[in-house]
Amino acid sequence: MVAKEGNRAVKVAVFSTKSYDQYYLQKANRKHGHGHDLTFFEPRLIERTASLAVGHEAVCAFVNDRLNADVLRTLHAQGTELIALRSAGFNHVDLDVASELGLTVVRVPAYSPHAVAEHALALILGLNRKIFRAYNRVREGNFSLEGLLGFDLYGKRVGVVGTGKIGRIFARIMAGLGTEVLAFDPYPSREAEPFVRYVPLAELFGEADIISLHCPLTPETHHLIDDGAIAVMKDGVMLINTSRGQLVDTRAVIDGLKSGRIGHLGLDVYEEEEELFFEDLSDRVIRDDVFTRLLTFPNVLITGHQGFFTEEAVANIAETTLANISAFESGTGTIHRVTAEKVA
């Protein structure tokens, strides 16, 4: 990055804007004296909307914006120098092309790991105790307990795949509930060792009553949960994914649900979510047949990528995003840069 002289406002095009994005970004812009010129666009950033960013030095993008080669080249030709992601993940950015064009890409490495870990627990409890079915019954005056039988979490084995910040917090929560926590991570955390037992991945799949995914999406973890992985799991296993949708082969999971090998499925992410999540589609036909098949199972609970969605997390995302932009503009301060070679 070439440091810029002085402190001045940066023109920022913010895509995939919802009311909460605008509120928290404007609040952080005022609170911390950044003074950037924020222009909010509701549409996702894709090929046909990239022209909206003309004249903006920075583009602020979210997880379902498409920052492929064509979009990046359009942005660069229009004068954009900085891609500021308001997310931790960056697999939706072609980093090689960004580097080739001289575009700086920054991200929010951590916002509230507690938010996602707690949402994973919410999915577990909701599935186990059939909270969504019980709620609907009571609203209709039906107080029968038939079909609502759950199980004690105490004494169960919970498998945690990935023990980064979120995975460690989730593991600690589950240990506090009296479960035995098995963990797998290519880089074990000494911080987690007092409350987890590291095992090979195949052993975790075979022994855990509940499996929760907290690992990044990489070529090695793409479709980590596939037919082969499901085949070695315990009958009736509960599978939770609050990490990245493409960790799970959805068609394989559907087969697992049909066979009974997967007894409960909780998803906050979905591998083809970019056309679905964060939008109100209640008056439209959902054309994704795989997703609609998932919705037919009574033992599946899906939320629309809301695991991160707490007041604290959204505020932290806004503050870190604007701090990244200010650090890029001034050449001073902390900048969380992402390149094809390294992540900060």
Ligand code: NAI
Given for the second form:
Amino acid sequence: MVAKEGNRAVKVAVFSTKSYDQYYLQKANRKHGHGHDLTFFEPRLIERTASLAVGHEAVCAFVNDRLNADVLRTLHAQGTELIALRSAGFNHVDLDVASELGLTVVRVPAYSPHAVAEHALALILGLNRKIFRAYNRVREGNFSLEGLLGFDLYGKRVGVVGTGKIGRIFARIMAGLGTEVLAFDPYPSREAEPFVRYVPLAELFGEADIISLHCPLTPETHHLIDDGAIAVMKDGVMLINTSRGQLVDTRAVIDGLKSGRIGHLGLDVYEEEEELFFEDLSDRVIRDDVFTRLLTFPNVLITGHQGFFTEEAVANIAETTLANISAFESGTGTIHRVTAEKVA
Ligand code: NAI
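Given the form predicted on its own, corresponding form predicted in complex with the named molecule:
In what comes next, the whole complex appears, and the chain from above leads the way.
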């Protein structure tokens, strides 16, 4: 493939490749004439697999790839200069070590906030109207409605934690359904103001019928939902997490489900998901007892980190990732750089 005029083809090692990554990255590489030399690796990037990237100037990684100090040092020693994340989140990268090594880290800041916000709504509706249970029943010829009772969303209070790109869209959707939307964000957004009422976090936890998390994972937000937070929530609250697994202390949530304090739980992310998600493990024994305990509750709906997974989002991820690589190589254009101090 011939690279764009003035653009040198960059050798890129793509980790955690699925069929859709390969399809959309190749398509974007052709469509925009980037002409980069993409090598696709199925394994996750971890200490053991980092050597696959030898001789590649760029490494392209996804959310469950491990970019800790050891992996970054190996990549750097092998000649990698650029880490191109196919994600918005970058909590899995040791940014201090990256900057110490002079590695550039870029990300895809927004690919489709609608995809994730709409998925949060899917979890809410699926849980509330018990769609997963109804689907199975009807297939078995069981048309009983026992146990399928839901509630009107209209008139309920929804608490949105984090009113960034995704949280704002989610708030607007929920306002459109006739709910009252409470929000907490250390940096309130003017754009969200028409749809939300900003309140302190404790008030949101205490007042909301449905709580949806849309803040990033940081040291401050780690286990934001713990025993103390659950203790002040309304009985039967619905908790939705499409953000990052470690925002929620899963053991505390299991206690909350057992006591009935948590009435519904919808998760698209899980604390220990890196050993589970994105793989077909259907013929293996799952060793994570906390996760399997979650699966036993009739009022828990879990999806495997698919909030982002729409055609529009996957195409945008591929296009921005390749544009980031071209911008890095040519020194021109927008590059969405992440450093320990600053995020673009
Ligand atoms: P964003 O950066 O636009 O918004 C995050 C918001 O959270 C900001 O307004 C920020 O001020 C706020 N925030 C920071 N600390 C907070 C705290 N302690 N309490 C409450 N709010 C706080 O990010 P965006 O694009 O809206 O994404 C949100 C999160 O969604 C990402 O961090 C990522 O973890 C997750 N995500 C999940 C995906 C999925 O497939 N399930 C896909 C994409 C993102």
